[in-house]
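Single chain ahead, by itself, as structure tokens, in the form predicted alone.
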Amino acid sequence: MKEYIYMPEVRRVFRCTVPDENIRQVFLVDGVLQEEETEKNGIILKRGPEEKGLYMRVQGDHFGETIQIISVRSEDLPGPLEFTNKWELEPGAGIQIIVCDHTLNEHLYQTSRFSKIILGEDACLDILFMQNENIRSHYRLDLIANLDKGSQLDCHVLSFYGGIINNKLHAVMNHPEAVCRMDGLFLADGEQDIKYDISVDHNAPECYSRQLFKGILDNHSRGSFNGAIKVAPGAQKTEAYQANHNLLLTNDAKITTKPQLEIYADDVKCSHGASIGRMDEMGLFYLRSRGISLAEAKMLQQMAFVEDVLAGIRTESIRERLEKMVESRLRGEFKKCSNCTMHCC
């Protein structure tokens, strides 16, 4: 385990669990990049309008060295705090990210994260938002991302906790042989309440997507889910596949989703689905049958539920440590700190 400190006039002790030692941190506080504006290795890490947020520029092949983006919240400030994070990866570049928010008190934040991504042609992005703030955060992320010919685009988002989360996720393929792979998780309990709003428009032909996003609601909590794929006219042969699967714990617990398909293109395949569903009490017998505690009972089935989703994560070790704490925040064990500084990955 490494250990790390935010900045010298913060007292609190950053515990980074990230198994991979190739992992380059990076790191901004209340939307101020900390390091050194730099340009190395066909890497350039630069500030944003104003000074805030990030701004980076991709040259060549870097799967082999992924970088995380710790974003946390320190100071109480008065009105809402806004910037812009921008990914840009020019033809044949690659790079894995991993975006990580965090508060470091339980102020009642209000933060916007304004997140662009331009993929230039047969270039591949792999980026994981992990969200974990506190019980009274109000929580923004509006991203959106622009595909070119045969580009890749791979996007996780994993919500763990906050008290307002909104998601806004928007994909524009105008370019033929684009990929675009969307998953999400969020957990959810106490009165929190989390949205996701997922677009994907198809506007050139032999291009694909595919979104899968789940829930798990427990208590009072509420969560929507709207997604859309628009295939415009001309963007034949598309392939565009949407789902999304919840899980309510109790009786109090709401979800609303509307999967949606704008279809102007005849050789295409389209498809969505949705479901919300309880527990399932035959499986929760056959395993309480064979000795399984109910608790346990109920948690394998939640991590089954899951597992299709931490499965797109691209690399092992930090899939694995993603699924011990999903395990983590469903058993409850996030409630036992202030804060969420010492639970991320």
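Residue numbers count along the first chain shown, from 1. What you are looking at is a predicted structure, and each value in this text was computed from that prediction instead of being measured. Between two forms, the rigid core is defined as the largest C-alpha subset superposing within 1.5 Å. What changes on going to the form predicted in complex with the partner chain:
Once you line up the core between the two forms, the Cα of Glu90 stays within less than 2 Å of where it was.
With a cut-off of 2 Å and the rigid core superposed, Leu77 has a Cα displacement that reaches or exceeds the cut-off between the two forms.
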The other form holds:
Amino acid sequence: MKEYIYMPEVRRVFRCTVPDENIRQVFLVDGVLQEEETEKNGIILKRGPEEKGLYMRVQGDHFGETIQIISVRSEDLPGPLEFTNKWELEPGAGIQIIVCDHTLNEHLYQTSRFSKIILGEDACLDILFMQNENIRSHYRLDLIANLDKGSQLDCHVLSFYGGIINNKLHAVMNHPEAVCRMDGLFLADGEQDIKYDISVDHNAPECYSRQLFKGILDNHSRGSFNGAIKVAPGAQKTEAYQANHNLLLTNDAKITTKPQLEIYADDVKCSHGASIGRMDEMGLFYLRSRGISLAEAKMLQQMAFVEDVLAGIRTESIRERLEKMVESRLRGEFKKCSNCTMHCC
Amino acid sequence: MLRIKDLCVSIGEKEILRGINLEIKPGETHAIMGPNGSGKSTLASVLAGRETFTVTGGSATFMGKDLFAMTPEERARLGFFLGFQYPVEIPGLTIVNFMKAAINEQRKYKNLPALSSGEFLKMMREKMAVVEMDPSFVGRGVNVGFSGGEKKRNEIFQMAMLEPMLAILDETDSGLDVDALRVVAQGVNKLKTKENAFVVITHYQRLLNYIIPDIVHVLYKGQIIKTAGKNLALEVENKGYDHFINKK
Ligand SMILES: Nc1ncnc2c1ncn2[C@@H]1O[C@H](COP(=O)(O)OP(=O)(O)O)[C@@H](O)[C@H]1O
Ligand SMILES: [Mg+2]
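Starting from the form predicted alone, produce the coordinates for the form predicted in complex with the partner chain.
Below: every chain and molecule of the assembly, starting with the one above.
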């Protein structure tokens, strides 16, 4: 698929140039923002309703900063938790957000986050979710994004650890010329159960959306992917693409995948596809015939499988760190924060 | 270096190799010819360790070790190399990452430290030059979207990187134009020493104008029906396989 270049020049060169150590970090502990209401560099941060969740507003013309939102569950609040985030970019604003969700121990935490994203006209949001709790936790993300005219959302969701992970991602384009890319990667082993529900509403003409989700499932893990693209009457010149590809490493791992398209306009380009595959025996033999061990060959094949999802992460330093994390996750070395390369805790 | 005795190989119920005897010594170049389906690729794959085939009889030693007791990667680390008739595409894996993994595993096996990025890239550049491969290939997916000729060059490039003791090249010349053929042959000749050995599997005499074999074998229905000097290749070219088959 050819790369869609729609945004004006300034959007295309949008990159995080902030050195890693200068990334602004914001902490939420058990859903509570750990700082006072602030307004810094055109970004307003405060607590949401009932003192929980994060409300963020990025003022227009503000461009290029990276904020890392580190959200942890702790022993102070072992019970189920729900909170609501609202992140709003004013017209013309641009920001990169990295969300890292962790648990501080192996307790069976249950956490539901409702996150509302509002992108003003020509606003540009690059957002990455790192879902890295523990092998027992119940993780739920319910995200709805509203894209105004000419705005651009780039969303990456990486599901690494969590007993049950439920991701519901919903993008709504009620105005023309919006661009919405949502990609994801889920790596499951043991008894993990990871579910994605994606819906994309094209309610206005000339919008572009694409989703690329890939899963690798080991042991007895379960996965499910439900995708729905709706193109409303009148949403002409829509381009919408959806793909979900999965690699099963064992006979016991299971995945169900259901990409769906509902189209009520006639001048559109849409496609969807899904696949479920296993390791390529011939590929493994080829690698081994060059002296690469079986374990390493499997590793290379898995990394090759997820390569295009990672390649979509535009900030090079972050992409490189994530490649390392994916690799150590696949090697099973990655159960503790100390092995994480996001430098947050 | 390689000694094969009475080798019998099947796939499922089907017997493909029916008693192969072959000895390859350091410094030698062998050619194996034979009609399609005679078992040439099967022989090469079995020696490299492909598990879809079952060895039902016979034995093989390589560098003094029991070949069939080793995994494919162990054979490779000992210096065995197979140039695939149909090189495998691996989307998402770049040639540079592929070769880095291969070279590092080989060095680990030889108790050598891993190469620095600089040293490694220098080595890549040198070896790519041997097969006149465009340096832009390093960042491309392994064999993905390569033409037939580019795939074969890539095989020879990998051989140049790994510097094997014994390389079996399975129809590396098929589908190559004259220029590509010359490049592939030059690559082989540059790598040739008194210590290593080559086996070229081919249908055509033309490759053997560039790579002069010491010994030529004709394989037919899973058996070597004739072994002789380099002129045998010419004889095959002129008279066809039938000539030998009928004689037998
Ligand atoms: N994977 C396979 N399954 C079944 N038969 C095979 C397989 N691979 C090769 N064969 C059979 O083995 C015989 C020898 O094949 P091959 O070794 O490829 O011959 P050559 O390389 O000399 O053309 C052929 O009859 C072919 O059909
Ligand atoms: Mg063949």
